[in-house]
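Here we start with a single chain on its own, the form predicted on its own, put down as structure tokens.
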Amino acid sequence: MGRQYLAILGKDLLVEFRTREILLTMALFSMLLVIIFAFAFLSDPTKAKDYGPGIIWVTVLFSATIGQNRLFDRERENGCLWGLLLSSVDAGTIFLAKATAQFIFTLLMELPTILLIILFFDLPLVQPMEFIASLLLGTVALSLVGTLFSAMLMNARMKEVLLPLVTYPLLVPVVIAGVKVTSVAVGAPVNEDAWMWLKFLLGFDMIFAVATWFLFGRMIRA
């Protein structure tokens, strides 16, 4: 199982830093983003702390989604998916390479995207382990999620559409979690502990990833 996860994850890693077309269209969506936000709200900096949190979430939401959408992309027009589902790779092996490819690649957009906001918006990182933190907990809640449905909505019409209405429901909360805990790393004048937040966000991965990883099969096969 552990030889068949690393060669799948090898694959989708190996011809995506070949094409890099989900990364780079990731990116460029993230940085336009970041270009309207910074004209929309720099015009009071002393509120930066109040609305940075919130935008670093909105745009790593955003730009993820893109990326969930193009995740299956190879394994729909070849007939891939299914050449490894009759195979003998169990299809929770499937789920975790998938998942953590979209991890690696939104984290590949994560790093230039929120130092350029961290820049623009002057951004004081008080408390850099937590913010650290909930963005790894929270890419992995995104990861999660959007590959299941990725997976789900492969061959729908206008899953561009669709992938956002049914995910964004269920990631509402990991945005939500996200905005405190980031709220309170960059000094907002915000009344939370980060700590209770991290916890949620451990808990949500906890759940979802076994919840996943056990629908992963039975709706792919739907």
Given for the second form:
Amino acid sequence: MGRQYLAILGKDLLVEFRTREILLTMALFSMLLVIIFAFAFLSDPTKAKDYGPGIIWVTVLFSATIGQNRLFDRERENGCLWGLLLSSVDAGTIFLAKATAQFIFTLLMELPTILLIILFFDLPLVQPMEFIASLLLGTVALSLVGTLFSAMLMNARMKEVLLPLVTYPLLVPVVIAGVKVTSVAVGAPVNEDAWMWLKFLLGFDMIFAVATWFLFGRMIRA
Amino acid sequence: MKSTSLHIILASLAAVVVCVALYLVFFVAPTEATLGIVQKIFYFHVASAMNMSLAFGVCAIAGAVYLLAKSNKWRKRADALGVATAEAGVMLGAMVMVTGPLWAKVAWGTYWTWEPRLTLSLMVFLLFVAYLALRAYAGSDAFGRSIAAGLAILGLPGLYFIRVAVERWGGAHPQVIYKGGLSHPAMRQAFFASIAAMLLVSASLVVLRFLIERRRQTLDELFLEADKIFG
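Return one more block: the form predicted in complex with its partner chain, after the form predicted on its own shown previously.
Below is the whole assembly, all chains and molecules, this chain first.
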């Protein structure tokens, strides 16, 4: 299982680093979003701490969706996914490998985007460890839910619209928890327990990892 | 057909209980002192919210049966039940979303607050809408159905997390208490009657929709067979 997992993941990373389709579109889109947000909100720089965390998470969520829409494009062409499913590889392994690839792509997109937000909005990261932890845990959640439904909607006519329609309600808790931790991390005057929200995110990740992994095999067979 | 008569019994029972509930709500239960006549929305609002949660629970169970059952017969039944409960759920959710703000404007002075229960109802409603959208637009039949079933199943842990998150999210605000509890026994009577009425109305709608969906499935099968013979 480990070898098959690494083979699928390696294939995805190699193809992506050669073509850079998903990464470039995600990163460019997220930077444009940041600029739009700057024009829309940056009237009073002293209040940046209040809306900065929200801007970070909205940008991450929207840009991740752009990547998720493309994630299974290569599997769709020439029926590659059916080939994978017909091979002896377990469906759960395929899911975990694709979710890991999506996780890495999203993380690579987040890096420049968040630096840009911190620069543009002048956000002081007083508790960087908590912020990084929330970003990692939140990205795991986005990747799990996104990969599951992106695979299922691969052939749907209106997948670009359906994917956020389905995933965003499920991801609401992640956005709430992420914004809370980030508010604490940038030193906004809020009375929140960052560790409680991080534990909440960890719980979300664990339950959804098992649930999505299990459901992928069941749903793809239909 | 046996199931058709079940529907007729449910529908006629619903008609009677709705009349009784309306009578109890408007003629027997006293008008609330501070809120006045508006308080009577409460009977319909809470009843439809409770039934919406119930519909979502049944929909999730139907989704689980659809994805896990081996026999084709049970899968088709579960699928029909899933779409029936989801459509009833969207209707109930729309009622919750219309009556809620009307009540809130009088009780809390604003149409919408991000109170945990309100937020949770909104999210259940949105999940139901996504479920129906998936069934309608997610492409070929079996595929759209299984995605929708998966969403209904994931909705259960999802709603648990949404609930925990919105409760803690609103942490800084004072917990809103329903003004005018059901102190009067006649109020309590009317309340339970309206829950029963709403449950019967939803149940008869679900059964009716279930039967329609089953007929549609049978029609599909017949089409395939006819295709084999004549095609």
